[in-house]
Amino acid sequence: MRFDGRKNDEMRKVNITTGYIKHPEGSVLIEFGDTKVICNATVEEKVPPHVKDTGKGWVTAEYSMLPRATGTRNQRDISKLKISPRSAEIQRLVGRSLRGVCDMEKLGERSIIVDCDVIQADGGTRTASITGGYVALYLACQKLVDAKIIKENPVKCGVCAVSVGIYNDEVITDLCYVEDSNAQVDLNAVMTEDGNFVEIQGTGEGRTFSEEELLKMLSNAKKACGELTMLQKEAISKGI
């Protein structure tokens, strides 16, 4: 058992409320725990240069922290002129995870902004932006279906990410802000609906790892990815 009573393989109680923001065409609140992040897809007939007069769409993500998410307040990175180096790469991962499951041609030449915001924090807040990015990016694209201005929703498969790590020479899932700021080792994985992975990042912060702790993250992760993909699939069919 952990500090808040969860066992070394479970996940916190997660929420994904749909149609939370009434004006995107995709809205989505999701809640890792006392983690929770706005995510909204925004449609725009447009695209970017590199992308122009090829017939096919783009899908990008832009991820921010509130001032008050965490325990002190953090400067807006608007108050910097310039957006901070994690944000950056967590935006980055977001819109590699989304696009990885998006076949752009089905999409057309328009693109699609999912914006995570997160309004608080408690760990996870990268992989708890993809889990519910996903969900608002389907609800945008679905519906472009429903207008009959795609024919077909150009989503291919579900994506969704989880936390795993060693903590106190444990390999634990779905670390809070606690465990993950004391982690011995921090790993993130990004997985698609059939159990393919799509992104790995894992680092160890306090110590090196095994084979057979990596080969045990990833077997956690695997487990968590199906539960959340169940559930990224009630909220799809409530959202629909």
The other form holds:
6 protein chains.
Amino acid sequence: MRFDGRKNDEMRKVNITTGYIKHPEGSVLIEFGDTKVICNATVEEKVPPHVKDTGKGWVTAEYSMLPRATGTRNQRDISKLKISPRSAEIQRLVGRSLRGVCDMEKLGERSIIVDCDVIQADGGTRTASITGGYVALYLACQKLVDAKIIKENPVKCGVCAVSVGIYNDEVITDLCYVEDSNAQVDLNAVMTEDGNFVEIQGTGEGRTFSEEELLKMLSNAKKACGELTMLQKEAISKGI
Amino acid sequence: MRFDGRKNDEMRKVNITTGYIKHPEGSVLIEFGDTKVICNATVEEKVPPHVKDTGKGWVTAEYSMLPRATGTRNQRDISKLKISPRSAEIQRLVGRSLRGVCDMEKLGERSIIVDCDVIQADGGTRTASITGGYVALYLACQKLVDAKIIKENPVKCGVCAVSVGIYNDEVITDLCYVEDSNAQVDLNAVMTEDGNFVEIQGTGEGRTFSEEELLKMLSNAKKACGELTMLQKEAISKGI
Amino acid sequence: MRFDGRKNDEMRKVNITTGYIKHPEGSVLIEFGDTKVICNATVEEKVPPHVKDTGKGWVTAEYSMLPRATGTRNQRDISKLKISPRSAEIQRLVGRSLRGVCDMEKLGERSIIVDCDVIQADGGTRTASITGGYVALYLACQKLVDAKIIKENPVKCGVCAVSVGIYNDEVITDLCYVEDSNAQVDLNAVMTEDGNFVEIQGTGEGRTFSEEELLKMLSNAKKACGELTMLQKEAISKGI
Amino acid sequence: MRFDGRKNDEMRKVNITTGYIKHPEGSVLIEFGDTKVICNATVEEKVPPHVKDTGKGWVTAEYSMLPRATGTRNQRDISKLKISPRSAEIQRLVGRSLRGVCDMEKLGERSIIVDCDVIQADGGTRTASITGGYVALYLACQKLVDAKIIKENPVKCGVCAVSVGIYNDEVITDLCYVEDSNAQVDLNAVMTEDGNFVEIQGTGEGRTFSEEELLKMLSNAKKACGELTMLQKEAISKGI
Amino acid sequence: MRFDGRKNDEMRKVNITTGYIKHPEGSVLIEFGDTKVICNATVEEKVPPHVKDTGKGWVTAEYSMLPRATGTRNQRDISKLKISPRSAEIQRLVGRSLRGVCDMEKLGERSIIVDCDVIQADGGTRTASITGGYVALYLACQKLVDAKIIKENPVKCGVCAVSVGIYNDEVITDLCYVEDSNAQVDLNAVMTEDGNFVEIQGTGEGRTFSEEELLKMLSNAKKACGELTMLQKEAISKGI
Amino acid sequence: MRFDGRKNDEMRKVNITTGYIKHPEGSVLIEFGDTKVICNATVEEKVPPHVKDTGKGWVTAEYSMLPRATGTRNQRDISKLKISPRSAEIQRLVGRSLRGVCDMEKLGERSIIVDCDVIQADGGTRTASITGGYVALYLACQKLVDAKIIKENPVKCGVCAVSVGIYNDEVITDLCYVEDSNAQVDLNAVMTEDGNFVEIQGTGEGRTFSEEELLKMLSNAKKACGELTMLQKEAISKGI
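Show the form predicted together with a further copy of the same chain, please, the one above being the form predicted alone.
The next block holds the full complex; its first chain is the one shown before.
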């Protein structure tokens, strides 16, 4: 039994609210327990230089936290004139994960930028960002379809993410902040709705981990991602 | 009658939700119609150099907008490596307004930083920031009193703000985005609960304005600020 | 009687020297007592993106102080990699004030940049910048007319600015540094030659202020701006 | 058979030259085929704020590439005023990997910074950086032991890294640039000398991957890391 | 005969106005013809880290140009977030030149910063900066002596600078902008009042130069520096 | 006799290795004793704005040091968000020196960027950069000739550089770090293969210097540059 009453393989309560902000083409508030992330997808009719004139589109992500999303206040990036390296790392992960399920030819030569802004953090902000970002991305793409700008939704299949880890030598799912900061191993799994991997990032924080432990963690991740996929589908069907 | 059905001297619906984010010492979501600003007050046990060793405290504000708070996406400040000059101007205004009602000796040698993050913008973000920021500031101070860190709440009196302006040669209150972008004159009034001014900033955008028009605008502002003061008091009494 | 012998509604000695620097299209040294600002207006045959292809021009301002314009040395902006927020605020005010009296269609698709560089500061640098910047702007525009690049001077009417304030509970005009740093209320009024307002910015530094006090301050401002208008006209007639 | 004649599970020729640069406490040139990285470990008698006064040390890494380490020239970070997000991501990985095998109490309150500068890139720069960085770190620590500044080498066990991937649906080891840029899946495994994981990062670039494929890749990684461990030990014994 | 009527070895008219700005410890406006530079020397009771606790002082310089000191407007450094490399180079030269004649032990553990701000440029801004900067430095030091903060003026001997060059295969002195931009060779000589060199920097712009030409240029420089030394002494005796 | 056994007019052992890095159009490792600089020349089919549409090319240089090229670690420029002023000064010198021997019309409208990255520093890094940079530049140009992109190698004549100085009142050649940091005078001479000057920069660090001493230093420089020219020619003939 975990400190908040969850079983080892149990996720926190997940809520996905679509249409959260009125301006973006796709907008979602996703909550993994007390972690709250606003995911806004913007369509822009231009692409970065390396994609130009290829007929293909581009999907990218930006990730940031409000200064007081956390227990103590973090200075804004602009005050330090440097993007936080942690944010840089996370937004690259989110971008790769979303690109991994998107057919860039169907999207056509335009960009979708998914802004993930954490307004309250309690562990799992990157996995919530991927899971919510996917819904915002899907909805923004669907708007392009509905407006007959593109023919078919370029999203090939669902993608979601969950953190799993080893805490007190037990494998647990969806670590909240207290668990995360004391975990021995922390692994983020990004999975498609059909149970394959888009990305895995596992880190031994306090100790190394064996292949056996890796497999146990991945099994937990698979179960949780199945649940997240259901919630995403439900949110999308409501959000359209 | 205005395009959204309001009378010329009528504010939009204002909501103040306290305890919005769980970590900050004071946290408020303030809504002026579709404008939504998260105001988080943080207490830090240090002061900037110019206040050090004076026994006095400091209150400051930071203001920012999510990239997609607006109709088209704005690049983040960190992407341009420059704080938006508009944000710089606004956060100085918010900071001065809040300092104007705070007794720095009672606060003691510590800082309160009020972060105003606009998650959805529809005009009046700076006046909403001052109005909501005041509530967050008050609550953070009260927490210091409750924890017996300071004896008395250093907030001397209430402060709130409203925009008034001239639109189609008529004086109107609390301009939403559509009105604001077509206004002839735009004036932000920051007022205390007893009807005095902390700051006024009036700008002729499309034309100049006369003293008579100034007085008419200030009269509208006074009425609206009276209403805002009531809502602030109500929110504070619930929030404590 | 004020510490420098002035009456409450008396400005310091104002000098406007045209043709101060040889390269710019319009160049002015303006002195408000010991405050000295070089105002250089540059014509550039391009406009910022938001004006492009509208047939209209643009007027903007930049404001800076030499490191030793003040009693103690200020680090240069470039050393801190940040424009001083105070400078950002002031240059936005100067830009808005000058745009307020300029007909952008008559200017045509070109920009005028007015650089205001304070070489010696003694209070009132922003009002001196507006007052001198106007003269530089006018002269630069006139050069365009003389060169038959545009038909008519796009400046619609004169604009100038003065600071007024409350000091020891008395309303005074054109605060020098010593007065400014101890003022209870500080108000900058930007006025046209026909006595209307382009912008007002009033701030209670030490205390709030009433409508009655506001009107008294504006009355002082009106008187001073009348005098400044005369001096501007004289300088322009000499400078052409 | 791969385009350069290697078998699927065969690494490129690896060379580790110790004492490469004369100034650093530990200095290594590591070559994975045509990939060449200078790894320099510096001991500094200070620690970052979050470790201060804990009696513990800190290990961190910085990663950069010469502008012409690659086929086309990359602008220097300083020209863009931004650290490349890819570099930020990699140096966090290198730092975590090295910290993962270091006993910070034995190191005492000092820092070791491992600079990994890629002078020639041909795929696998991050795994070469970890593998070479470990040797530089070990040698720098040993110098502290030899100088009797610390009692025992704080390095707990060896760590090395290799990239594995799926290319034309086959699992291959140690991808060179041509393979890497066409790989379907790319996985970097950081392993201890006893066959456990410190970190794994797997990314589906062109397609997703299954658990079975993951296990096949990890098996390849394990084999390669065994070989790298041998080479590291040999280099260290020569380098001391 | 040169285009402005000067002989080959003739300087432009040089003016040195002391006490130009009221706040700095030493303040000079120096004019080399149409080149005008404000040189302000500031005394600060602190030293940079590399001098700390040595009992010695430090002298440094900063150099900048107003945006419109030149024929076309230059963007401010802060707009580009980079100090102009040319300015960086010049301020290092000015700093070295002034340090070269200053006894740091006599100065004691304090800094003198000499700000050279070019308000109008017409060639020779760096040599004017050194020549005027010296006078500002001397006066600031003398103020320290007069205030009995130090016993003796730490300036060991006079230093001044002049540009010489080869233009149309003739050696000329003190190049103005038109000459400078078409010169074949450009040499800046920094000399003491007793005819020795503190620094020489000669550059073949359009062609290389021989030792014989070098000697001819240095002979011109020596003559001009003799004259500048006289003017500096005169200015100092008036300025004290 | 010098501390490392050299005679006063003797250079350290110089090695020039061509083809050092495989990607650049010209690549050289140059060693002046323990000073090691990688000089990579890159051809880019574009020119900076000031050369555009002139039919002429451009040659520029960038200079940087690895953090641990020196005895103590230097922070990277990107950590401080400022290019080191010393590097800015040096890369301007290297660029001017290489441009001085290059016929820009023969190069045609393209750029050559010469990156000089110091991997180990022991004095004379700027002179090694010029000497090695020249070889890299020549080889890159020759590649353009061989590929029939241009008709003739635009390099007009050889250029190399050496430092000379006054140490213990004796004139010495090619100062290593220990000598450099204690030298009284330091002069860098950039010379063509026919014995003319492209640039000279002489600085009195501890004291001033006379014309006689200058001539003695230049005589030493001439001798050393003759030797460097031979080594450059040899390297080029091998490198082609």
